[in-house]
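Coming up is one lone chain in structure tokens, specifically the form predicted alone.
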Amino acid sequence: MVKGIDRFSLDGKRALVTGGANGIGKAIAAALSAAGARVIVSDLDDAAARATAAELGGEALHLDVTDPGGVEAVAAETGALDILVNNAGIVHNGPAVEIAMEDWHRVLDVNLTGIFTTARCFGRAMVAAGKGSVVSISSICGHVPVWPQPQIAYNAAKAGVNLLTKSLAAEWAACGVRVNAIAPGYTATDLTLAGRSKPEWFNVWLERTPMGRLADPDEIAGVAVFLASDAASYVTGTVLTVDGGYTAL
């Protein structure tokens, strides 16, 4: 055996998996199984939910990021987690100047408070148990904005993640809390589905991208595994960037 291969395993642990019923939270939590992690998949679907938890053996649960009561109440049924995942996430797109503010709100609820939310209740337990890694899935459009799609709700909205980020992980770093995030590039996804029906779209983001091709979900999973695990034990604050090369250019 190589010396410290084990550090990448996740057998005891328990982990959760928001928005984990499909796309990139479904690659996570099988990603996580496969590393031996006991997996529950939290979506507002519930069969959705409960078909992903049968296929890794896991529980499923229904779960609204934007029910600060409702996340409180699952986190203190569910106990302490080793591992959060905080991957529910949507999407707007439109110019500034016409965007609905319920669309605004609608988004920023989702997209950064649902993850404050849900790391701060689930947090407490791991902050009280000493131990915990929380990761939190961010995009690239939380250092650069995007083009040519106009989603400045979606935009701030990550950039927010990012500092809120590195504040947790800050702060709870004497409690042996690790706290990251993931800024995934383009992924084919069905969140990006509407843009790659659009030539206009989506040949952009291909040119903008070195490596020429969208991520497969398989590809930002591997990331999660990393930061969740013992391998990355002194990893916290950061904002992993898995993007093909687009925001090196």
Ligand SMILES: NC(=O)c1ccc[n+]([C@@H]2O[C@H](COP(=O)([O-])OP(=O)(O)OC[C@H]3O[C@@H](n4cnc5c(N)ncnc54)[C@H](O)[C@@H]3O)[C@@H](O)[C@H]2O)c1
Given for the second form:
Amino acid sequence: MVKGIDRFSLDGKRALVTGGANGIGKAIAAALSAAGARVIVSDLDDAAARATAAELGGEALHLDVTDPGGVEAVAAETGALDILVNNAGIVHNGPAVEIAMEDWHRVLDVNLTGIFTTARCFGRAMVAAGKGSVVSISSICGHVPVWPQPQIAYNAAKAGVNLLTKSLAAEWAACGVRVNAIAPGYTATDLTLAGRSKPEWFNVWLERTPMGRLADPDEIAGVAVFLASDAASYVTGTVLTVDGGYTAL
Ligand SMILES: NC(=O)c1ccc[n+]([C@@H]2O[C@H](COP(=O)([O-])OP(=O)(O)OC[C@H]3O[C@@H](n4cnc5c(N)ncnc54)[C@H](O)[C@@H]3O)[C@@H](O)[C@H]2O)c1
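Let's see the other form, the form predicted in complex with the named molecule, since the form predicted alone is already up.
Okay, now the whole complex, with that chain kicking things off.
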């Protein structure tokens, strides 16, 4: 083996992916598993989590990231993980002047507070063990307000994820725990289904993406494997953008 290549291997590592039953989370769970990790697929959607876990030879677990007590209990039961992927997320579109406060809170609860809850509940055992890698799925929407669809709560939550990532990275660096995020551009999953069916949105998405297409979830997953692995041993506090050039313009 070429020196250094085995640093990408996740052999012997234990990983948990939130929202791992579908979309980007499912692709990440599959990629972590292919790289050698034992993967726990956690989700709200129990049937899909079981199906994904069965495909990968992993374990399925019910986990709602908006339920701190539930996350705490699962974390206590699971013990120290090597890899936590904070992936669960939802979107809400609507003009800022019209968005109902309950929609604002729902998006912030899942996409920002949910990441804080899971990171600190599972992070506690990582910090005690002195090792681990946390990877959170942010978005290009944490860097720039995407166009033309209004989604103030989603954008604000993802910007929060970016600084949450840097803050945890700074706190936990001395404990041997790395914390990073990935900022994907538009990706072909259920989350973008509604937008893809609206030509007045979808054509703008493609025009504003230099590569002229959406990402396949697998194209996000490879980056998660890198950040989870020892190949990224000096990478912490970064938000790695994977967007076909969207934020280059
Ligand atoms: N699809 C994109 O274009 C895109 C772009 C950038 C970032 N992202 C981010 O990637 C992540 C995954 O999105 P996706 O596109 O795969 O979406 P998706 O809708 O295909 O999958 C999301 C998964 O999260 C689960 N989930 C939702 N709420 C949950 C909760 N409270 N607790 C646990 N699980 C929950 C769902 O059941 C589902 O399995 C999200 O954080 C999203 O914001 C997506």
